[in-house]
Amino acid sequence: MFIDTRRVDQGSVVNCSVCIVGGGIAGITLAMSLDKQNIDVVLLESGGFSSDEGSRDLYRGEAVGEYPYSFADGCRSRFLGGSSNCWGGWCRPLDPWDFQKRDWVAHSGWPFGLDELLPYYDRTHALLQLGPNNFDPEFWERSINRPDVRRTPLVSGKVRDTISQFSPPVRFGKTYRQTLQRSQHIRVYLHANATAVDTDQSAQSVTRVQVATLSGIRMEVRAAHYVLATGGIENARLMLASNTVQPNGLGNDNDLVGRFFMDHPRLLAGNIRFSRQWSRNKLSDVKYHYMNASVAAHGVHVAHQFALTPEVLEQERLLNARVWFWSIFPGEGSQGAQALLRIKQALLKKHQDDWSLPADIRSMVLHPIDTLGYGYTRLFRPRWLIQGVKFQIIVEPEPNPDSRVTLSPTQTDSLGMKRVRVEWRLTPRVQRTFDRTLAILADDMRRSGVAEVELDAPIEGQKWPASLEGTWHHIGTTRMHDSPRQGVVDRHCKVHGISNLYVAGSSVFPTAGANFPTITLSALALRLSDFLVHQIRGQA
């Protein structure tokens, strides 16, 4: 059932068993799972069924720090479905060592290992519309069975190849809209912004969530259990802003809420000249991955990446990373090419703020050579037109308490809430991981006769290049740890010291792995659902 909060009575009080704040991937996954157990759920969604400027503005804030960082417009979507509306669909579980304590990685280690999440990863495949629960590169190479889609034979044993699958991608607000509408146990309040989470005077139990609309309606939700599922930045913001009883915010006795903010840094680097026999191979080139029929089997498209083995990571004391090839097409980066890419994203139903089809058609008409060159090469991919090949590398960020989300001391939004200040910081180990991962892979490619590689100058100890960018994966601000001195939530995603407040989403990740958080946050949401069912049934 959907309810427009702008039409409820002023001062209404809504009661339920579980109140979920946030209608994105984690929130909707959790609500639908609880619905199957006949549990009464209220799901609060800030936006409506589509984007609007008023709701979008609530995400905006200040980016501070040593390099530019975008985290609002174009990076997240504040309407039903959340960031699934602008998600690319990449899916791969974390590696086993991502869960482990690594003595060379500060603040690493989860409270449990990969085995704990395996049954929940399996359940995500139906939810995210993925293929078989198999990420073995040999299985996919054999299944695709094309001479131009082959694994690269590297000889050193230092580099392993990995597979990711693509969700269509599932837009949760559209794909599961009818499920939410028909549910007898889920009430979805649209245009419902949580402005505060209130507790009793001991701050040991949440008593209500205050809700406001941009039109001025105020109401509250009272529940037995509360789950924050508003994303890696907004989860921390709401906890910090809920400071009526605890001046530093909820769950923040040890000054951890908002700290350890992580995103995956990404760079294009180097120049690759393939030997003749490998110049047409599509498997490891990202330009041939997304929705390309050549790199697909079992009803799903896949992508291939390189990574270092866990033994090399330990020996070199590196973070995890993923690398693939990036062919440069004629006209790449031009206005015409960018217009073509936006139209492709629109066909994939990816939300793009303020996108205009007429404007993009005009750009293509005004830049015909760039548009035709890029479009023809992207469609038919003749190698003789490709102007070069680079590495694209995405590195695991090292948990850093000085990388953080705080509240702005001066800026407020239209609801009167303090806006966020986001300071994204990366450690020197991230730079070293960029350099050494590419150096080891490049050496292996030369020794294996696959390609000659020219690497860029090392970046370790230098200023970050201007081309550095994040991947819009907001992680770590309410990190999980068994000790309240080292984490905001425990292994069950319950906030330390508060009996009935939980957090869902990638903000609970203690470490980020080497990309693709969506499948893991979905698995964690399913796991949290099972735990809540046990708690509720145990109280009955």
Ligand SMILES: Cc1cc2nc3c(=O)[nH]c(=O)nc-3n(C[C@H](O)[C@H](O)[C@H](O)COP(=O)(O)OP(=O)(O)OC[C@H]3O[C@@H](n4cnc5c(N)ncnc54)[C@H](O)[C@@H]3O)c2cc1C
Contents of the next structure:
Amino acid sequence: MFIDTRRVDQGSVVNCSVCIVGGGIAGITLAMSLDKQNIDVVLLESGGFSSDEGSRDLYRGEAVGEYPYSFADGCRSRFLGGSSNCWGGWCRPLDPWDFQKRDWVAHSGWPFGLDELLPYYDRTHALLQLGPNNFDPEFWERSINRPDVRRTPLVSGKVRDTISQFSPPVRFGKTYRQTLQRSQHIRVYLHANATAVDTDQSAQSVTRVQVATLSGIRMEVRAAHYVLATGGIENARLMLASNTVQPNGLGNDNDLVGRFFMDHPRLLAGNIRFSRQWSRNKLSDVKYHYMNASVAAHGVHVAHQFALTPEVLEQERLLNARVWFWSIFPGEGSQGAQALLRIKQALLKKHQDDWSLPADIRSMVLHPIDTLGYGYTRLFRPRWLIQGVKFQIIVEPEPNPDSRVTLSPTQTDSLGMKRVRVEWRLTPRVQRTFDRTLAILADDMRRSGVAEVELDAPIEGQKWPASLEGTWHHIGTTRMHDSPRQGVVDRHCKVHGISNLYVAGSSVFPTAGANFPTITLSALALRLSDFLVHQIRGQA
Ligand SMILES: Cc1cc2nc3c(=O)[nH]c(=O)nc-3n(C[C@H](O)[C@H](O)[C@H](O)COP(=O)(O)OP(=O)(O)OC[C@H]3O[C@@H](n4cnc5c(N)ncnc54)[C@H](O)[C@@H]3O)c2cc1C
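Could you give the coordinates for the form predicted in complex with the ligand, as opposed to the form predicted alone above?
To see the whole picture, the full complex is given below, headed by that same chain.
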């Protein structure tokens, strides 16, 4: 059932068994899983069914630090479904070694291994509308069975190839709207902003969540269990802002909330000249993924990427990374091409702030050559029009306590909450991983006769290139560790020291790996659901 909080009585008190704050992938996954167990849930969602400027503004804040970092408009969506309204749908579970303690990566290691998540990863496939739970490149090459979709030979023994699957991408607020509407156990409060999570005087148990609408209604929710699922930046913000009893914020006795903020740094690099035999191969080129029919089987599109073997990572003391190819099309980056891409995203039902079809049509009409060149190449991909191929690479960010989300000392939003301040910092090992991953892959491609590669100058010890970007993956700010001195939540995603407060989402990841986070945060939400059911039934 949906309730418009702007229409509830001023000062209402709502009671339930589990209060989930945030209606994104984490919150909706958890709510729907608890629903199946007949558990009474209140889901608080800041936005409505679509984007609105007032809610969007609540996400704005300050980016500080040595390189620019965007985290508001277009980088997060604040309405039902959260950032699933704009995500790309890449899915791949973390690698087994992402969970391990690596002696060369400070603060690495999860409290459990990949095995613990396997049954939950399995369940995410239906939820995210993925294909078979199989990420073996050989299986996909065989299933796709096309001469122009082939795995390239890898000869050095240092590189492996991997597969990701694409969710269509599922927009959770749309795809699961009917399920939420019909549920007998879930009450979704829209336009309901959690502004504070209050505890008893000992700060050992949460007593209520305070809620406000932009129209001035205030209410509170009282529950047996509370789950924060507001995304990797907002989870920390809400905990830091809830400081009536604990001046440093909830669960922040050890000054960890908001620290270890991570996102996958991303770059385009190098120039690749394929040998004739491999020049038409589509498997590893991102431009042939998504809507193109070539790289798909079993009803799902897949992407193929390269990574270093765990042995090389250990020998060279590197972080994990993923690399794929990026064809440069005529008109790439031009206004006409950008307009065309936005229209494609609209067809994929992607939420884009301030998107205007007439404005994009105008851009295309004003830049006909760029638009037609780009569009034609994108559709038919004639080799002779492709102006070059580059690597695109994302690297695992190293956990770094100085990379952090804090509250702005000066700025508040329209609900009176302090805005966020985000300082994204990367370590020298991240730079070395960029350099070494590309150098080892380039060497392998040369030796196997797949391509000649001209690499860019190494970046280790240099200023980051201006083209450095994040990947909209907000990770680590409420990290998981068995010890409260090293983590905000325990292995069950429960906040240390507070008996009934949990966190869902990628903010609990202690390390980020080099795969996209959403399938893992969905698996963790399903696991948290099992744990809560057990707690609730145990108490009954
Ligand atoms: C452009 C883009 C592309 C992406 N592509 C991929 C990809 O290909 N693969 C991948 O794995 N990941 C991708 N991601 C990341 C992915 O979208 C996120 O990991 C995922 O959506 C996070 O889900 P969540 O539920 O934890 O948080 P969110 O999606 O951030 O949801 C949080 C929800 O909480 C609500 N909320 C916030 N604050 C409050 C409050 N105080 N009170 C009440 N409600 C509140 C918000 O409105 C929102 O609905 C992408 C992200 C972006 C922006």
